[in-house]
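In structure tokens, the next block holds one chain alone, the form predicted on its own.
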Amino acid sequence: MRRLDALRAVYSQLEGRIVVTIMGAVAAELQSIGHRPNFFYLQHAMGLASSLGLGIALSRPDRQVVVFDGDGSVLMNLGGLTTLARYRPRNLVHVVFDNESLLSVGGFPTATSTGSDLAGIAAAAGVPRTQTVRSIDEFTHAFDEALAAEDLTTLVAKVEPVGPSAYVTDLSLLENRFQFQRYLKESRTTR
């Protein structure tokens, strides 16, 4: 499956969801879709979405939040699923969107291209609901699955090596981070 057409498949789903997500073709393919001020595009720190979104959902348990990160990221904060697991925030879904390589720099094969299993090392990391798809049938029940456990889920989506022409977002930097930030205070103040 493509990445692009599995964001597709679950956008109607983030409204009223707070979502991170991984710098380069994810940032990018989102928000081709459609910008939202719930979107946070984290750009220049690979590695991270998911501890931000853990910080989120730890200081926010009232909201669900979705982080859409790589494989090449995960692989390069491998701690962060062992954090994930230890903090168990019920309302995280982490969706890693695996194409066994570091599409946005080149394409360079990563270590799932050679058998690593991302969904197995978050379940042996403590991260309680872990799975693996391959289609975007099987992704999108995963993923309504996933927020409707309110638990902690790391879901692999295995997609295809390809990606949009550029991977940066159109949005600012600054502009992404002062609407999300807004965003976030807003909400508190309207639930």
The other form holds:
Amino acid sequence: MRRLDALRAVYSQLEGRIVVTIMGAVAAELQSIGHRPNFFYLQHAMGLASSLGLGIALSRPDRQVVVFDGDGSVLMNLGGLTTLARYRPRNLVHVVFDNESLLSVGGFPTATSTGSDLAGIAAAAGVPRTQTVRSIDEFTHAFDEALAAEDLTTLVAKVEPVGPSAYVTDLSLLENRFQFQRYLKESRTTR
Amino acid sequence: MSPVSTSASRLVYDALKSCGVRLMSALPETWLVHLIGLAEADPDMTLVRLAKEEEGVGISAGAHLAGVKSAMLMQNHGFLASINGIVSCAQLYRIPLLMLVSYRGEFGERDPWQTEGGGVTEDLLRALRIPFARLENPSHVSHRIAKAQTLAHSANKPVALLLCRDLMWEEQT
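Could you output the structure for the form predicted together with its partner chain, given that the previous block was the form predicted on its own?
Below, the chain from earlier opens the complete complex, with every other chain and molecule after it.
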């Protein structure tokens, strides 16, 4: 499974949901499908996308939050899985694209390439719903189930270590940040 | 009785509440026990207990983008552990952070293991261009916290308040 195809497969489900991604390939690929004001790309601070998603999920329990994370990022903040599990925001779906490598810096293998099991780690941390999927059909089914379950889910999607040809896009970081904040503000006042 | 000041902790907590803070992230340390206890007992406060302080940067950033004012409670060694998050999340994205940092390792510190962090805390805050003020005397706690919060939000950047020994610790000798 390619990550870009996985993102395309669930893209329509992201409408009206709050989306946070990590840096690099995930951000560039989601933008290549089509940026929306409800998408925020954390273009650095590896590991903190799930924490940022937790901060939003706790602050906006009326909305579902989807975090698109990666194996390298999760490995930098494994403790954050215990914090996610501890507060168990039922409106948070945590997707981890696991390509078993640090792709954007040259493809160096991460510890998931030697057997570390992120879904297993999340389950052991106390995340109530965890799953590892390897095909687009499995992924879309599991993603839909996670949205419907309305409980904290960590969904690990094993993907090929391939990414876009470039990582810098024409959406500036601060433009994205203020547009996203304004989206969240307006989505609150209109409900 | 712990020598950690309950009255100073209450003063700091009330000042944070008055600034509109509704979410606090915290990693326990001795000087923060009463503050964390107050947050836990308050039904109007969301307390997020962390595994490591840097998570708090992401949580506060998310809360801010979602319209909730937050504060971070940490030891100065927790500030040291958070620096990449402060720089590459909060500063890169112009996110206000209100950091309450217990300032261990100054004059009077008895724990040998706390003595290195105190010597670098203020230099690091300056190097990171994070505005900060010391909280040493109960008389200035409320307005310094309020002013710090005002600057954090007008400038969209992190600010720090150093919880000092003279405020937080009621010496027995």
